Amino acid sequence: MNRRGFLGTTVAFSAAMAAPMIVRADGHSRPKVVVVGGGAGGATAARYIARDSDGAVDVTLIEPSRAYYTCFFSNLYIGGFRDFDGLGHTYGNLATGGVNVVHDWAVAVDRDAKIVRLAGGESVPYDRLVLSPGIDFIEDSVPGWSLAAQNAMPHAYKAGSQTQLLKAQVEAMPEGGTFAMVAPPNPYRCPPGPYERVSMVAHLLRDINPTARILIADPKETFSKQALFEDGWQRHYSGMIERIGPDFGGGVVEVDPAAMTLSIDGAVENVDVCNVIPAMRAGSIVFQADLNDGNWAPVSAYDMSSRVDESIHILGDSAQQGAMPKSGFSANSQAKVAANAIVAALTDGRAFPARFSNTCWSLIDTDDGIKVGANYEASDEGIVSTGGFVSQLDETSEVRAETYRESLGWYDAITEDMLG
């Protein structure tokens, strides 16, 4: 997918939203939208609401970090296909595009007063609130592991210093050492992500430590693009990777970060690097605002509004929305639907039927890219697929190389679409 193709639907969508009239909220000179979280969902929503309302809606983005490092493509940094700085992006273009960017932590939502409280002591009022806080980890989901152990056994599933740490640990492994991964249970951010990471670690080790071993303890029966990954591992990294699924104890795992051991169904392994990716849930502010049902936040597929509070929209990884996987592409797509609905509700703009799309690309080795994706629409039961696609096992090397190049074009397009 190239940049023009990715942005094409967005341009047409925006043109149809031109020149809205304002319906003023009580007490405000302009309707106010507050967006919490500056990732693929939040940044996209903030940018589109500001742009498509032509400045008629006051938009504030609350994000603690001054630079955003994409989780997507962070595995390619571990494999040596991307430099770390290439994952980083600033919020400067959002600010010049009319978004008030506030670098602080949103610590509470007062739904009755329609106020977001910040760690710095400020309170920000809203008419509509967008929450896109990503994922948090479920403590004790992997016995022996906690956030306090993340430097000994990194998760590297929120891009940034954890990604750099994991790569440094892999590079420092002794000759013939063992890299272990504890894979997460469903549902979790980026279903193919752990297995692309295994591919990238194998790519790196093949060059610098070819007798090293990779061990995956996996609680799931199957995983995304499994046949494609396993075929690629056999072709590129034969004998290096061993996956232990639930039938052989892969779901009965404990770790000891001090001793650097991994126990699988009672069998203890000494490991040199242990990448623990715990079970996940919605970001903590979803729970503080009492918008969750279990680990996730149920939403309407028609506009991504909370099923608990219609003035709050929840995007991306935290949303319990139906069939879409939790991914950056999904969050970006959901943000555009929510932005359209919000601008239409706060002005006399037109609300379009909700349409969604997602593609997840993965790199196995140099110029060996694979993908899976689908289009979606809204229903009363949630977001439902209207048709999908997946790479095939017998594709030529040129098709695989083109798939990888396609992913590079998508990366440039989505980061521009999010952040301007």
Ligand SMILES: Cc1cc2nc3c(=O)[nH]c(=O)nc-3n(C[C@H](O)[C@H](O)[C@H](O)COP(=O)(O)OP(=O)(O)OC[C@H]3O[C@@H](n4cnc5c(N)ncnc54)[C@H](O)[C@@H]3O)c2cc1C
Given for the second form:
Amino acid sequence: MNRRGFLGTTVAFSAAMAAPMIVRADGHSRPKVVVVGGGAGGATAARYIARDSDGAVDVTLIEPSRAYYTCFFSNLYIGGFRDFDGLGHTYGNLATGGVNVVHDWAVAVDRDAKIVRLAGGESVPYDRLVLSPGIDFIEDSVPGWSLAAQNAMPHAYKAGSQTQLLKAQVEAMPEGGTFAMVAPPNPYRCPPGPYERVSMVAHLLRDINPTARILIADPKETFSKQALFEDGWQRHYSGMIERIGPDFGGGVVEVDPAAMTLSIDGAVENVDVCNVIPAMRAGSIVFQADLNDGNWAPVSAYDMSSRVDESIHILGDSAQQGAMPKSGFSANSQAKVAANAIVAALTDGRAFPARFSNTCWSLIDTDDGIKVGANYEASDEGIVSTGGFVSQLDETSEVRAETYRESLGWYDAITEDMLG
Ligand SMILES: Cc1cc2nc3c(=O)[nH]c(=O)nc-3n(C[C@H](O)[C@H](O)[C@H](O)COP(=O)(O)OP(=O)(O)OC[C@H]3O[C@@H](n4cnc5c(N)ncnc54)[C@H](O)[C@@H]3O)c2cc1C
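Could you drop in the structure for the form predicted in complex with the ligand? We only have the form predicted on its own so far.
Time for the whole complex; same chain goes first.
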């Protein structure tokens, strides 16, 4: 979808929602929505609720960071296709758009009292709560790795300083050295993300260190857009990339950050850079609020409300919603559905049927972009796909270049849609 198409959907949806009246008659205040997490899901939800309720709903966004660095396109920064500053976005337009932006951590949700407690000591009451805290990592999922070791072996799976560190480490590799990646098990944030990253690291190394090698230890049998990535690696980076899947021990991995070794099924490798992407789970606040079932938070596909507490909506990577991949586009799409449902419930606005869409773009090499995507709708079982598309192996270079250009338009559109 191009920028105009993306925004066109947004504008039509917004116009239909304009200026609803408050039906709440409790006499004391505007209804309050608190949003935890100012990323792809939370920022979008906060912005749409404030805008589409036309000020009738009091919206507070809790987010510790003053700037949001997008994971989307962070691989392109590693590959040299994007400036780091270009990944960073502030919350000023949300504030001028009527959202009360509070830079703090939410440390607890008191569901009985309907209060969110902040690290700074404040308590913020809510009528509806939106949680979009992204992912956290599962301790010990890669033996030897911990958050304390993340600077020796960065994950770079939350964008910012980790992304800069990983790029600097790749640039400092000795001639002919080894870059290793420990890929995560399903389900995880951005299914093609690790493999786009391998492509971007290979792109960088081909220029500055062409005898270097890339080793991927992967616990999964298959991965997103595998045939397309492997074809691209063969065409652009022949002989540089080796992936060890579960059949050859790719799932039996241990690391030693002090010694800079990676052990795959007992065979020890000395490595120069080790990008460990551990197994993931919903953000910690979801667990604190007791909204999880296992690693994720089950939600209704109709309005993204928690199956445990219907006054709480859970978006994006943390949600267990059905068929959508954990992506920024998915989180943004889910946020609009939740915002519509929340505004409709708190005012006399109209609730529309839940429809979702997603596209995951990946860059393999200069002007060689690929994509996979689908449209979705709600069902009692969860979000279900109504049809999708994927790039083909035999596409022309012009089609691939156009796919990359499409992704550039999408980036500008989604960041504006999230943050104004
Ligand atoms: C390398 C990489 C590449 C990617 N590429 C793409 C791509 O091309 N396209 C795409 O669509 N997606 C992509 N993604 C995935 C995308 O970044 C995520 O799916 C998306 O950001 C999820 O949105 P979210 O709102 O769930 O979480 P996030 O965007 O991570 O936002 C969560 C926010 O919550 C805040 N937070 C967490 N806990 C608390 C708390 N207790 N109190 C207050 N705030 C809190 C965090 O600070 C953070 O700002 C990529 C991811 C990676 C890692």
